[in-house]
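Single chain ahead, written as structure tokens, the form predicted alone.
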Amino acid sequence: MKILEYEAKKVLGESGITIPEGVLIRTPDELTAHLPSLPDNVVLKAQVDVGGRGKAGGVLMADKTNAVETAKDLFSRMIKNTPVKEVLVEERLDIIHEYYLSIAIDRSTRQVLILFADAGGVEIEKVAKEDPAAIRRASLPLIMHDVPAFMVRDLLGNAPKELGPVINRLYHVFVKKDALLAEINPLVTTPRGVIAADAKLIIDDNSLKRQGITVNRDLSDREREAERFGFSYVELEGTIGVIGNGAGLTMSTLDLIEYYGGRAANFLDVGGGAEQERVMNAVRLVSSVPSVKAIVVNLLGGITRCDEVAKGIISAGISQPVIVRLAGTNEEEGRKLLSDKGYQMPDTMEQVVKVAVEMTR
């Protein structure tokens, strides 16, 4: 799960790292009453999950004059179709330099991945693709403490020794808060010393519980109603709603979807041993999705009962058409449920998948 970056900087701060002054508001008026303590320069800053924030529109310059103006234009946004309901008000700093720093997990090492750049406040993307030599990498397992002295120095180069000691704080953070991602872009040296001027953190969904988080904030709400069944479940963006039991099958699935020329609008693994009333609330799950044109129902029947999925097809009573392939445990009990009550069932998981393409043309 993303937190917002006023959420991140309060915890970098607990840490030990520098943070700019500032104040978080969820309307102008607020920002009046904390005008005399601000500085007279302010950077105000959207509070939305959503990338390339500052280009979109969603960091502001101000000062005290102009301040809650301001602001009543930044709540008015939508800052790539996200709403701006808070507002974090900064001090503007008198920057010297910028610089990148991340920590995040390599799954090629299993191992932790640090990144360090001598430019910051850029799509660190863009910049490892075009001069890859910009970024210095080093590599360390999770059971280290501390970052060491020496990769420390490796990572900084020529950059000021200030910075060290970020590197450490940063890394103490990713491990205390189970993260997957801890950034910090741009590290800024200032008169005042080193701060970090914005900040990202993303915390292991496994993991939200141990930290305290009762609400994973990502998730929409058909995501937050399968978990709730206990689907794996992903949203799409496609227009073929897709229902199997088993990653694996269902992912097969969402391949021949694509192979064929269609686009699947959701990934849901209903599991196994599902019954009637657990097939019928992933139908009616999927079939909320208003993309969705058709629904491709792809279920072996091992401990699932394939009679018990037809009677959760049945029973769901949605509009979209069903396209089924069963096969397995009571095959025959459950096709001639369906039989009768007209859903098509071609033969194999190609036929299937062909079906619904066409359907959604």
Ligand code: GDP
Given for the second form:
Amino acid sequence: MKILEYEAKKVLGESGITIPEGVLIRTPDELTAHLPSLPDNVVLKAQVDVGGRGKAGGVLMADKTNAVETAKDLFSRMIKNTPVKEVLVEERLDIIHEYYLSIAIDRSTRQVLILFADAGGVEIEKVAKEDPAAIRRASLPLIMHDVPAFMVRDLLGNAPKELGPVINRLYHVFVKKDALLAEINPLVTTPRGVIAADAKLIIDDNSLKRQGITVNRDLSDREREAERFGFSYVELEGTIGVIGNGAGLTMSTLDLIEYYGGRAANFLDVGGGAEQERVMNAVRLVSSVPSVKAIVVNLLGGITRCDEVAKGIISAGISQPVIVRLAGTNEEEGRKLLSDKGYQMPDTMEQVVKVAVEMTR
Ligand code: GDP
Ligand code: MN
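Now that the form predicted alone has been shown, please provide the structure of the form predicted together with ligand GDP.
Below: every chain and molecule of the assembly, starting with the one above.
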């Protein structure tokens, strides 16, 4: 999950990295009360989760006399289709130079990858493309407590030594917060020392609980609902809804759909021992995806009882056709319930998928 700039800065601040003085506001009026304690020159930053925010008009300079007006302007903007609900108002830094620092997981080497560049700021993507050698790299295994001094030296090159401790502090944040990415761009030198002018932090979704984060804001309403029900759920782009039990069976259903030329709308594993209500919730959830034209239910009755599954499907009462493959415990009872209601139940998994693909063509 991505953390917004002001939250990320708070984390950096706690780790000993200097961050700008600032306040978070939710309306332009809130700024009025803060004005006396703010310096003459400020920068207003939309707290939106989009890349290239500055270039898209999400970072505005102001002084005390026009700060409230500027805040009104910023709150009225859409930054890359995202409305501005919170604005971070900070002291405007007297920047000597902008550097780039990021720490991420490199999946190919299974190590932590630290990147540093002398040319930080809003053009870093261009630098990466046109002059990749300008971005220095260092890798280390996650078991290291600190970034070794020789690595810090290599990363910094001729950049001021005072930037060194920030690399280590950001590394500590990265480890402690179970981050997938920790980035400071720009990390700036000022007459007052080194300051993190921007901050980005992505927490591994698998660690949210451990990190005390109860709501994953990056999830859609539907994905959040799926999480609440305890389903493994991933939204895809196709038209055929998929419900299975067990990741393997559900994945092979997706594969078959692709094989026969269809496109799956989702992956949903209801898990073992699915009762009527659980199946009903799954069917309704998948049915609520606007692109879904038909749903394939592929459930194997082990602990799961097929008659419970059938009742769940029927009680969901959805408008799209549901094509069902049921096998295992109480299969006869389940099939009878469904056939009485006119559901299609081809004999094999292949046939079930073929019917769904035909329907959605
Ligand atoms: P981003 O576009 O979302 O990465 O937003 P940043 O917070 O990185 O700001 C974009 C650019 O605005 C920075 O690279 C700086 O050049 C400039 N900027 C941001 N804060 C300040 C500041 O306090 N003082 C000055 N002079 N420039 C700033
Ligand atoms: Mn930035």
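Numbering follows the first chain given and starts at 1. Quick caveat, the model's predicted, so the values are computed rather than measured.
TODO: Where the C-alphas switch from fitting one rigid part better to fitting the other, that's the hinge; pick which of K55, L219, D146, H97 sits there, comparing between these two forms.
DONE: Every other option is far from a hinge; the hinge one is L219.
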